[in-house]
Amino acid sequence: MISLELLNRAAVWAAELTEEERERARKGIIEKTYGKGVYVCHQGDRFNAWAGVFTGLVKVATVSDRGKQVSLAGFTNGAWFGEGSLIKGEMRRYDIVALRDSRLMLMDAGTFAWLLDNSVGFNRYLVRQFNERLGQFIGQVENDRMLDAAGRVARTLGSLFNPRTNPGVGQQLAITQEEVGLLSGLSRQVTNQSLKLLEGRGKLTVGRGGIAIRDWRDLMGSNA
DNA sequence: GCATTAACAGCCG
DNA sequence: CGGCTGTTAATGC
């Protein structure tokens, strides 16, 4: 169980719930800290929780058939994820790894199901979330087929800095260039070159172990 | 051409 | 020292 104050800070959707629903939600959530590099859950686990990032950065990843690391998505401050497996009652299809020290909120499956059945506000939030994700998914396909390396890196960062899916993200994020590469589907070297290029265009600033952006929409290209 | 892997030196905490 | 970064060389589609 977490405090009402923490719930309000960690979950934008809390504001859309009734007082009773909020109370129910906070009782069904625990806070857990994960160190850098620690697995939150492994592929094939029955991880019975809906998760929110309070602070930190986690990625959804898997290993290709030839043993290569592939990162699929990153989540940072304010992002809630994992409803897919929860709704379908499936085992986790991917690994979830903390890329740096992260404080997560874990809502148990029973509470999630209750909110889904009883809270209009909660459902509104989920629909918006699905809609946003679908847009990003379609953008990813375009990403793979049409964009050059710098475009892909820009898109990847645009998604990471998207305040609609990561409401607590700021203008700066602690992430290594190697991880940006893994998320972009590019090697570290090309990622480095692309970041320099984007920096030259004034779209972002690269620092050691972190990247600062000016406007996430600017990174997403035409359809944000 | 453009991206990948390998390798290495420099830098910073 | 160990992890991250910036660069270059060799190789591949």
Contents of the next structure:
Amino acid sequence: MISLELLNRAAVWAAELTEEERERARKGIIEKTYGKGVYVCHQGDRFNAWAGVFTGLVKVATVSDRGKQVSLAGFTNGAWFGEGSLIKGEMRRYDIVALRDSRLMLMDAGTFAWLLDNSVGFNRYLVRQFNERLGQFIGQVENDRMLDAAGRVARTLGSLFNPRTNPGVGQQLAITQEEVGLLSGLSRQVTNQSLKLLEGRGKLTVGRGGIAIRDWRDLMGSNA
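Taking the form predicted in complex with the DNA as the starting point, write out the structure of the form predicted on its own.
If you are looking for partners or other molecules, they are not here, because only the chain is given.
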């Protein structure tokens, strides 16, 4: 189990719980560290935990019928994910891999189910979470069908900077061009060109410490 202090730091949704619910939540969470390139779970695994990223960067991806890896989403500090598979009681339909050393919070399925059945605040959070997820995946379909490379990079970064799903990010993110490319499904060279184009249009600033933005919504609405 984790401490109440760590729960409050790692989970923005904890603020919506009662004292009893927070106590139940912290007792049902463990923390685990995954090294760069390590799989948290593979497609087809029964991974019975709701996961939160305390620090790090993870990618959710699948493999198409033609053997091409398709990036579905990226999650960084403050993001919690995997609730759909737990609610449906199914095996994971995607791979989860750490793109850098990552410290995750893992809530067991029993605790998740108890909060789902007993906590109004927890359910409010999940409804907002599902709404954001739906918007992201609709955008992902648009990325694949309509947007050029720069537009795909913009949408990928916009999702990472979205404070509703990654509340611990702020307006600057320590991320490499290689990581952006892995999340966007693009080569490092194309990613570099796309970032320069977006920077030239005032949508972001690329520095040695990562990427800074003014407003994540500028990126989500970008067709570059």
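Note that the coordinates shown come from a computational prediction; the quantities given were computed from them, not determined experimentally. Think of the rigid core as the biggest set of C-alphas that the two forms share within 1.5 Å after superposition. Numbering follows the first chain given and starts at 1.
- Once the rigid core is overlaid between these two forms, T33 does not reach a Cα shift of 2 Å, moving by less than that.
- Relative to the superposed rigid core, the position of the CA of A14 differs between these two forms by less than 2 Å.
- R164: CA moves less than 2 Å between these two forms after rigid-core fitting.
- Per-residue C-alpha deviation between these two forms, core superposed: R208, 5.4 Å.
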